[in-house]
Amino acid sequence: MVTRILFRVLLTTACLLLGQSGVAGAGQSAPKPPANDDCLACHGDPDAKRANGTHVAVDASVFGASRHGALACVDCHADLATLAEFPHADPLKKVNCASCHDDVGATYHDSIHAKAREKSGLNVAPVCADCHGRHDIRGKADPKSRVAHAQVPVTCGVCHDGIKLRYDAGVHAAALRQGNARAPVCADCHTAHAIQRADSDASRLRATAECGSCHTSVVESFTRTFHGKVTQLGSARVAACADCHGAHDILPASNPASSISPRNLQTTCGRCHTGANARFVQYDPHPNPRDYQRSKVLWWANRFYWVLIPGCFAFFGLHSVLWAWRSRRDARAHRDGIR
């Protein structure tokens, strides 16, 4: 294998030297950038490795089928554009994806991932290639893409493996496995590039809106409660969706392991309300006055006020009209009497 690589290097170098000699008399123009075939002369070998043993092989067919298949190697590896001879320096400079994807790059720069790498020096924090791939980048509409909707939990789980296990146990992952294209994955709640700390006040306040993008009626009912109204006023100190239902391992109330199972409600509410008893947890956190089956008392109270309030306005409105009519008639009679 080493002999084959050395032969390719010598052959490529000879071609480049011949090409340069042909233009030497024309003012020593800049060397021609290496073509993809020049790069694949070495990197096309499945056993190609760096000196430290890292594999650097590139499958030409896989790269050709990727979103970057029409690009040249030097479009991303810009430091090779002026390369005059092979082999090149090892390693190359980091590829700057923002040179083309500047809008996404600016968004990523403000994310928790970028801050962990750039400010905290955590080199294990993900960059573009860790999520999208390197030479096998596919569009998110491609089912084989690392960032396809169904593949996002797997991609995020490479780093967040503990969270992935909890997500897999929840109802969202179960819906995804059943082929539900609307089942939320990591990026639906945390976004794809502008990911922030989940324990910040801003993230906690945004969580209700995120849940409401799917659970519209449930979040609407939440906004009628004290918890919901205080949250709408900008306070992150009261309970929001994840505080009661969990963040990743969300389970239905019928599941005994669920945090909102009747057997666990006192413990769940007790996190904030010390001493919560069986009577306390009978409180309905999602009241719906239009749902008779959920709360008959609330339904009747709502109907009563729908009759009472319009009835009061109608009665006193009619009273005011009749009073005005009577006042005008009395005033007219009084004037007629004086005359």
Contents of the next structure:
Amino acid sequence: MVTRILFRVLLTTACLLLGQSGVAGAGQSAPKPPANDDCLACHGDPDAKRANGTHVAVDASVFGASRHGALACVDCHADLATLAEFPHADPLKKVNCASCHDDVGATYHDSIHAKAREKSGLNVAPVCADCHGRHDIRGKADPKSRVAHAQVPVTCGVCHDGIKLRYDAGVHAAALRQGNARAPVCADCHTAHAIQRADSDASRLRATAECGSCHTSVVESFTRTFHGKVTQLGSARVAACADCHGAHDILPASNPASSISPRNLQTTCGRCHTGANARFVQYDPHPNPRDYQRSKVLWWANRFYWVLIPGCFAFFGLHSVLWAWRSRRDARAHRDGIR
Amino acid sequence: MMDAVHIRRFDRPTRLLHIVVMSTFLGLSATGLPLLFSDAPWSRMLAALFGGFHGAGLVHRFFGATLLLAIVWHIGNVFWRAFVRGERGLFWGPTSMVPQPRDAVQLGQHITWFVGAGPRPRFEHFAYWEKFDYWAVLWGTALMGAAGLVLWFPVAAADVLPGWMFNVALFVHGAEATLAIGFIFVIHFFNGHLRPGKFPMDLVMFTGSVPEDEFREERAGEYSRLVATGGLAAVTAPAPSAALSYRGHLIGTAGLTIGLVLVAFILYAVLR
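Next block, the form predicted together with the partner chain, ref. the form predicted alone:
To see the whole picture, the full complex is given below, headed by that same chain.
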């Protein structure tokens, strides 16, 4: 209680002094926006609190080291710039990041997180600061950043804790722990700002393309299958990567808990193909007609048609060309004969 | 020419069968090619003509089932003609569709004639390239139909087949389609319609008859046989009506156009 009263006294004194210097410097009409030091005079106190007891302290060293360290407080807290009286009444208006980051703002605006807040009134859905931080914002290239590649699962996991547990169990989290900088984190598949429902057609098609950005040959073999071709045609109603492999808890086939473990294949295929039996799951979802060891019959079929098709066209092509040549010569001879 | 004496080559059921095979083949090609060339820039557009991929799939199955039924009907009809009606010469003889030693000889003679080293062979009712077309369609429909049914009903197929046969079925369906589409829309179109002397199209499969002078020249073997056996009168027919010729031109033009457009699509996808 004593500190609170002391703080109030200090605050009032400081602001009075500030106010005087402001008036002296800026003339009568427009109040001069407060400098960062002016703000820190109050907010620099680690115990600074609002009347309702919530913290309003800003650590000058943390802010200085942040991505926005060079900015003025009023650059973001724009409503402070036109205030004449300090201490200002709280709360201030919400910071509008889109006043600078307008492109990201527009992308976020159409995302499921923004819609959750604005349409569904789900106030726990994140705004910029929930993922990026506030006065401690760091660029994603900074390993200490909340949005640094390796930190993304932690940041998303603050809310999506259950998904984070499953992600941590999968192969991609394991690769990330081993320092693989290309191992995908949440934002690689879901995007950072444009996040949509994962079961939307656009999301499903996007995710498949994302898998292909690393697993090139696997996705190439997938595009040889009916599933892959239909997916390429823009239909999301057939099996794509995540439908068989899972999304967050992807496990290798050698793991008995994996959806593609031989013991689970009938269940996995059976989710779409009701009644899939042991013979059914001998299907190869990633065939390669040039790999003799993988599928001998397919290899032979490929060879057979590589002989048959060019052979057929070569023979009948030549046959047609000769026929045309002969018929035209005969027609000309016939015409000349009549003439 | 309209008043010239004609020789009847194809009866109504045969012509109808050709139209069914032709229209289902065009439909199957147009609905199957988007999937075969799913990465081509035109694949989604072509599929969109049928209401997107799922619409194209439905139309494809409808045409596939129709073609299979037509072929089953045809095979049944051939056996009925042979064994119930006791028609002779269906499996062997001058008018048979079954390949015979004479066909190999005539192929050699034809090529000799192409290069100007011999006379034109005296063809019978069906020439070797027509028999090739016929058996290619029959074989292709059986194989693609079987593969198509496996892909249509995979769970049922897995009662007897191992799952890797789905991979083989899809590959064979696509490869056989490439062969069939290329063959029909290039080689058959040329042999039957576009070659000098027939250009732009041969109406015989749509009207059923051919002018006698053309028949005498093109089917010298059959003509001499008919004259010798006195069978010519039985196949002589009046010239097709103007309406029938018009309808033939219309159907033929539509078929040729669709086929050649699809060939252009394929060439664009392959060569781009």
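Because the structure is predicted, anything quoted here is derived from the model rather than measured. If you superpose the two forms and keep the largest set of C-alpha atoms that fall within 1.5 Å, you have the rigid core. Residue numbers count along the first chain shown, from 1.
Enquirer: Can you give the angle, in degrees, through which the smaller rigid part turns between the two forms?
Expert: So the smaller part swings through 12 degrees relative to the larger one.
Enquirer: Mind pulling the C-alpha shift for R294 between the two forms, with the rigid core superposed, in Å?
Expert: R294 C-alpha displacement between the two forms, core-aligned: 2.3 Å.
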